[in-house]
Structure formats: C-alpha cells, structure tokens
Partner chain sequence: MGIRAILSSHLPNGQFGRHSLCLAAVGREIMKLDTSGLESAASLFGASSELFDGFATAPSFELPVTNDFDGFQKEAIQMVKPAKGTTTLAFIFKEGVMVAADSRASMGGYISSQSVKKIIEINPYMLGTMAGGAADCQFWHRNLGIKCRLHELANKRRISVTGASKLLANILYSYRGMGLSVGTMIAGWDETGPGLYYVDSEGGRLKGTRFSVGSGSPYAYGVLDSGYRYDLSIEEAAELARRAIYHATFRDGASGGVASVYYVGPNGWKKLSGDDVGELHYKYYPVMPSTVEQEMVEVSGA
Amino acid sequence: MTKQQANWSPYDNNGGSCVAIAGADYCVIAADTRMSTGYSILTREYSKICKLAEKSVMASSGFQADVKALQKHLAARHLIYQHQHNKHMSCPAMAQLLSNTLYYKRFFPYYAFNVLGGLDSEGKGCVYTYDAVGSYERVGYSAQGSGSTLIMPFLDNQLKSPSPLLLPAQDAVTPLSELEAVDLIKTVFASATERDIYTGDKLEIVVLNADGIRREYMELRKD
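Atomic structure of the above chain by itself (the form predicted on its own):
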C-alpha cells in the first residue's frame, strides 16, 4: 500500500477582481463582491474595498484572511502616524507603507494582490499597483485578481498608458472624465463576469474627488 502524502496549504485563493483608474482630479476604485473557494461561493456580499486614510482606498484580491490581517496592520500603523504627526497619511506615503509592510513579510507573504487608489498632495488621482511581496508602481490604471487577465487588455486598448521609459516622463493620469471612468469600469466588469467564474454578483465602485468619497453599486450576473 502506497503512503499518501498529506497536502495542506496555509493559503487559499478566494478570487474576485479589482480595478482602479486615476484621472486629473479624481480616482475610481472598484471590485466585485463575490468570495469563492474552488467551485463554491462562500458569500455574494463581501466588500474587497477598504478605506485606509482620508484620501487612500485599497482594493485587494487573493486570500481574504491575509487581506484582513493586512488591513488591520495598516490601520494600526496609520493610527500611530496620526498620533505622531497630527494629520492623515497622504496616498503616496500610504503606498510606500504598504510596500514596506508586504516586503517585510516576503519570506511568508501576505497572499494579497492590492491596488491602492487616492489623491496626491496636488489633488491629482493616483493609482499604485502591487505584487504579493511589495514591488509597486504608480500607474494611470490597473487591475488585480482572477479577472485581471481579461480586464487589463481591455483597459490597455481603451486608455493606452504612456511608456514609463519615455523622456521626459509622461503624466500617468488618464484623459477620461469621472463619469466616463465609472462607465468604463462598469463595462469591463460586465465583460469579465461573462468569462471568469470567480467574478460576479455585485460591483462596488468607490469614487474619490475633492468633495470626498462616493459609493455606487451595480448588479452583475449571479451564475
């Protein structure tokens, strides 16, 4: 009789997709609300979007237990920052903190794929995209999660980000208006939901601008 190897993993992938688009004076962050494991849906009402600071919002896919641990850690670090500096952390500062936090855990990483969106000190939209171990880049738009391979080519086709190798450096923000960006996000999610079994149920959209934060919802297909 052959000995069977016990096969346990500390990680799971709960699926879902996240998208962010930065504009001249706004940032739109969106994610679906489905949380799955294998071929089972655990819940259809799980928000993947977390407000980290006044002008910083993070959307995360991957292993949601690790995501929750990461959010708690960042909330604690932000509270310490507020006590020490008597102000909210800026979005670029939060981006660096998130990178450092992920890199510190690089030998047993948070299995979380994050996109951070917000407004910088000039009021311009900014989007930062990450891998699981803290490598990050400021971009005009990004997608993470199980549907990112379907969503990113669509966004590349519509928005044509300038190459980071061009000199002088081009501005990363997209030329779309706020309403156009929200409409584009609704379109890409409706499209990804057709082909990705881990994306669906409902779309949560968070819009940051000078007036504050606004939330919108759109129903997606539930099969």
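Show the form predicted together with the partner chain, please, because up to now only the form predicted on its own has appeared in this conversation.
Next up is only this chain, free of partner chains and other molecules.
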C-alpha cells in the first residue's frame, strides 16, 4: 500500500519581490504590490511593507497570510516592549526579535522571506536579511522574493562593498546618496518586472531618515 500524500498544503506562495538598501544616514525599503496565486493575480494593490517601530520597517514576500500573522505578532511584542521599557525598540533589537520569532516556528515555519530596514542607534542605515526560519545577518543591501535572483546580482554589481569579515577591516558604507539609491531601486524593479511574472503592477518605496518616513509610488508594467 503506497504512502498517502497530503492533498492539502497549509502554504501558498503569493509571489512578489522586496528590496532594501542602507546608506550613511538613510534606509530605503521597497516592494512591489502584486499579490498572485499560481498564474492568477489576486490584487494589484497589496502592500508588503509594514512599519514595526519608529525606525524599523519590514518588507516580506512569500505567503501573505503568514506574513500578516508575523506582522501582528511583532506589533504586539513591540507594544509590550514599549509598556515595559518606555521607549521604542531599536532596529537591531527588532532584528533579533524577528529572528527569534521565526525560529520559534522552526517545525512549522512562517513561509515569509523578510528584509528589515531602518536606522540604528547612531542614525546609520541598517538592513537585515532573513531566511524563512530566522537566520539573519546585517548587510548593506538585500533582495528577497521571487525576483531576488534577478535583482541581487545587479545590486552586487552596483553596491558591492568589502565584506565585514575582512581583517584589517575595510569601511563598508554605501557611497550612494538617498536620491541615487531611490533611483537605483526604481531601475532594479523595472528590470525585474520584465523577467519575473510575479513582480509588477506598482512599486511602493519607503524612505527612512533622520527627518522621518517618506512614502513614494511608481507604476510598473501590469502584464
């Protein structure tokens, strides 16, 4: 008797791409707004970006139901932190919280590929990139989602900085200005939209800097 395979899976992939770039005093987080299932588009205007704290913004692609549950969980934990410590969580603290939250579901993972961007306690931009079970790393830029394999090589070419593991240490700040970084993001998404069926419709860009948060939109190809 052959083993019975499950004919229902608790997971689905809603596609999409997310990118974040860290600068000397800013951070840009962007994601497309298409939500799909299989070959169908569910909606063209779904935001994958969520503001978790004053200086931390998360963008997630993958299974949006898991993403929504994860965002709610983190928002609740942040509220508890604020009550207990009388201040907002810093971005590095939120990064560790996200990692632990993902790992606690190690045996029934959140199908979410996250990228967390923000400003650290010195005001410098920081980007943290995750896998679905919580392993994370602070980087200068990152892409996740269905278009990540198309986007990452281009960002490596434009932004590649010396590895933080090198000794003697070499300075790894992205030399781009805020406007140049936003422009790069727009270019990158326009290209990814051409070759990835799950990326397109509209691009949502969030820019975090010392003055606060700014949101921008750009139309992408809808086919």
